[in-house]
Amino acid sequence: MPRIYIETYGCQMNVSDSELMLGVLGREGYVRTEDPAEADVLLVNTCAVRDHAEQRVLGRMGELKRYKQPGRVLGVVGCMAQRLGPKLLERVPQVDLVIGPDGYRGLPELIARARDGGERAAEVEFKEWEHYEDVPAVRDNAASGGGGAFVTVQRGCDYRCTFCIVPMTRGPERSRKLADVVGEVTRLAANGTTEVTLLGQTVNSYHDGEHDFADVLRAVGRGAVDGIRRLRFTSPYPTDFTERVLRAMAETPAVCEHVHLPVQSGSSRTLKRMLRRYDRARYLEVVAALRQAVPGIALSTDIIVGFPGETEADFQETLSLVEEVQFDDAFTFKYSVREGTPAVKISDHVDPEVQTERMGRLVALVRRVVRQRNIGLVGTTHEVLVERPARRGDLLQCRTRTNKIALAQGPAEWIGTYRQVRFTGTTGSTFTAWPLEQPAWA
C-alpha cells in the first residue's frame, strides 16, 4: 500500500483540510506514516498569514527534499500554495505539486501523473461549490484531542481586512447546508466524538440560503444530535453576533463558554485602516452582550502590533482595551507585509525596532492579566475532557468547558473521557489539576 507523510502548518481549518486529504487518499489506498523517510507522497500543508509562516516551510521543503527519490512525489498544499501556485514550482525545483484548498480532490490523479510521468502542476483554481462532502475524512485525534472533531462549516471569506490574505487564499465565502453539516456531525456521534468545533472564516456569518448561524448552534448542540456534549466554533467576526446567535448560545447546553473573539486593534483609528466592521466602542458592546448572555465566559483574542500608520497613541488605546476587557488569553503578532493585500499600498510603515518593543510591552501586559485571572480560579472545581498524554511526566492533559488546560495525573483509559478536576495550582497560563475522582490504582 503506498504510504502518505502529511505536515500541517496554520489554523484548525489546516488540520481539518489535511483530514479531507486524508480521506481522499484513503479511498485508494494510501496509508498514513509517521515518518518522512518511509512516504512514497509527502506534503506540506501550509499556511500564509504571515511571512514568517511562509519561511518556514520553504526551510522545511529544504530539508524534505532529501526524501525526493525516484517515484517519490513531494507537494505544497493550503494556503500558501494558492498565494504563489506555479511560481513555487520554479522557487523549490524538487516539488512536484502545489495544490490549494479547492483542489484537493483532485490529489489521486496528479500524484499519479507525478509518479509516472514526473509531470509537475499547479491546480489553484476556486470552487465555489466544494464542501467536499462525499469525503470521508480521516480524524487526528492527537490534533482535536480525544473524544474532539474539527467540522468545517463554511469555506472562504468575504470581507476585506486590509492586513489579511485569505480572501486570496480561501476564495470567496460559502455555507455548508444545515442537514449536511448534521450529518458529519451525527456520524461523529456515532463513532465516539463527544466534542465538535465548527470552522469557519467567520463562522457566525454562516448562512446556506435558508439557515443562519443560530440554527447550526441549535441543531447540533441541543440535543438533536445524540451524543454531543461540547460544542465550540471558531473563529467568529465580532459584529456577526446577532440577537439569534446570542439567543442560540444562551439556550443551548453544549455550546461551550468560551469565545475566540479577535478585536486586532484597540484604537479605531487603526482598526478603520484594517477596514474592520467596527469600532472600539462597538467591540465593547459585542463584548458586554457575550458576558450578558452566557455568565462566566472566557474571551481570548487576536492583536496585531505595528499595523502601518500605528502611533504609540493608537498602542496605547490596544493595552488599555486588554485591560478593560480581562482577556483569557491573546495571541499577538507582529504585523507582517503580505504581497497583494490593500495594506500593502499603507505609507508609514512602523519601525521593526517600535513593532518589537511594543510587542514586548503587549506580551508582558496580556501575560500579567491571564496570570492573574487564572490565579483567581485556583480552588475552584471544573469538568474537563481527557485530550492526550501531557508532554512532560506521567500526566494528562485535560480541557475545560472554558477552554483553560489542566494537567492530571490519571491512567490513559481516561483519554475521551470526562472527569471533575479541581485546580491546585497555576504557572500563570496552565494548571495544575486533582481528579475528584481517584484512579484504582492511587
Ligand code: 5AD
Contents of the next structure:
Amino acid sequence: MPRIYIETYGCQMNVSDSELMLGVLGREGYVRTEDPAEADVLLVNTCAVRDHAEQRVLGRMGELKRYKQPGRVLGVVGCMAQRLGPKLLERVPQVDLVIGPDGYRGLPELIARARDGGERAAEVEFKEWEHYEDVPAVRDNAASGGGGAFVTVQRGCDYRCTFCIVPMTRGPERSRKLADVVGEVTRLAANGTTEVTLLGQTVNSYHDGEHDFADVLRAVGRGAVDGIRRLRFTSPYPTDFTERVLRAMAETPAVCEHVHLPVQSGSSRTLKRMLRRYDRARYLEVVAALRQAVPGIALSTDIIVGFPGETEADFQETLSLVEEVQFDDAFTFKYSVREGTPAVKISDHVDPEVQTERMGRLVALVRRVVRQRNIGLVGTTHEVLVERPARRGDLLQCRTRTNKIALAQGPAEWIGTYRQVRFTGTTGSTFTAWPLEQPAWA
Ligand code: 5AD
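Mind giving me the form predicted together with 5'-deoxyadenosine, seeing as the form predicted alone was just shown?
Following is the full complex, with the preceding chain placed first.
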C-alpha cells in the first residue's frame, strides 16, 4: 500500500483540509505514515497569513527534500502554494506539486503524472462549487483532541480586510448545504464524536441560500444530531452576530460558552484603515450582546500590532480595549506585509523596533489580564472533556466548555469522556484540577 506523509501548518481549517486530503488519497488505497523516510508521497500543507509562517515552511522544505528519492513525490499544498503557484516550483527544485485549497480532488492524478512522467505541476484554480462533499475525511484525532472533530461549513472569504491574504489564497466565499453539514455531523456522532467545531473564515456569515448560521447551530446542537454534547465554531466576524444567531446560541445547550472574536485593533481609526466593518464602540456592543445572550461566556481575540499608520495613541486604544473587555485569551501578531493585499499601498509603515516595543507592552498586559481572570476561577468547578495525555507527567489534558485547559490526574480510560473537576491552581494561563467523585451525568 502506498504511504502518505502530511505535515500541517497554520489554522484549524488547514487541519481539516489535511483530513480531506487523507480522504482523497485513502480512496486510492493510501495509508498514513508518521515517518517521512518511508513515505511515497510527502505533502506540506502551508499557511500564508504572515511572512514568518512561510519562512518556516521554506526552512522545513530544505529538510524534507532529502526524502525526495526517485519515484517519491513531494508536494506543497495550502495557502502558500496558492499564493506562490508556479514560482514555488522554480524556487524549490525538489517540489513536484503545488496545489491550492480548491485543488485537492486532483491529487491522485497529479501524483501519478509526477511519478510516471516526472511531470511537475501547479494547480491553483479557484472552484466556487468545491466543498469536497463526496470525500470521506480521515479524522486526525491527535490534532482535534479526544472525541472532537472539525467540520468545515464555509470555504473562502468575501471580506476584504486590507491586511489579509486569505481572500487571495482561499478564493470566494461559499457555504455548504445545511443538509450536508448535518449529514456529516450525524455520521461523526454515530462514530463516537461528541464535540464538533464548525469552521469558516467568517463562519457566522454562513448562508447556503436558505439557511443561516442560527439554523446550523440549532440543527447540529439540538435535536437533529444526538450525541453532540459540545458545539464550537471559529472564527466568527464580530458584526455577523445577528439577533437570530445570538438567540440560537442562547437556546442551544450544546453551544459552548466561548467565542473567539478577532478585534485586530482597539482604535477606530486603525479599524477603518483595516476595512473592518465595525469601530471600537460597535465591537464593544457585540461583546456586551454576547455576554448578555450567553452568561459566563469566555472571549478570546486576535490583535495586530503596528498596522501601517498606527500611532502611539492608536496603540493606547488597543491597550485600553484589552483592559476594558477583559479577554480570556489573546493572540498577538506583528503586522506582516503581504504582497497583493490592499494595505501594501498604505504608507507610514511602522518601524520594526516600534512594533517590537509595542508588542512587548501588549503581551505583558494580556498576560496580566488573563492571569487575573484565571486566578478568580481557582476553586470553581467545571465539566471537562478529557482530551489526551498531558505532555508532562502522568496527567491528563482536559478542556472546559469555556475553552480553559486543565491538567488533572486520572486513568487513561478517561480520555474522550466528560468529568467534573475543581480548579485547584493556575499557572496564569492553564489550570491544575481535581476530579470530583461523580461524573457529570451520574
Ligand atoms: N499581519 C499580521 N497578522 C495578520 N493576521 C492576518 N493577516 C495578518 C498580517 N498581514 C492575523 C489576524 C488574524 C489572524 C489569523 O492572523 O489577527 O485574525
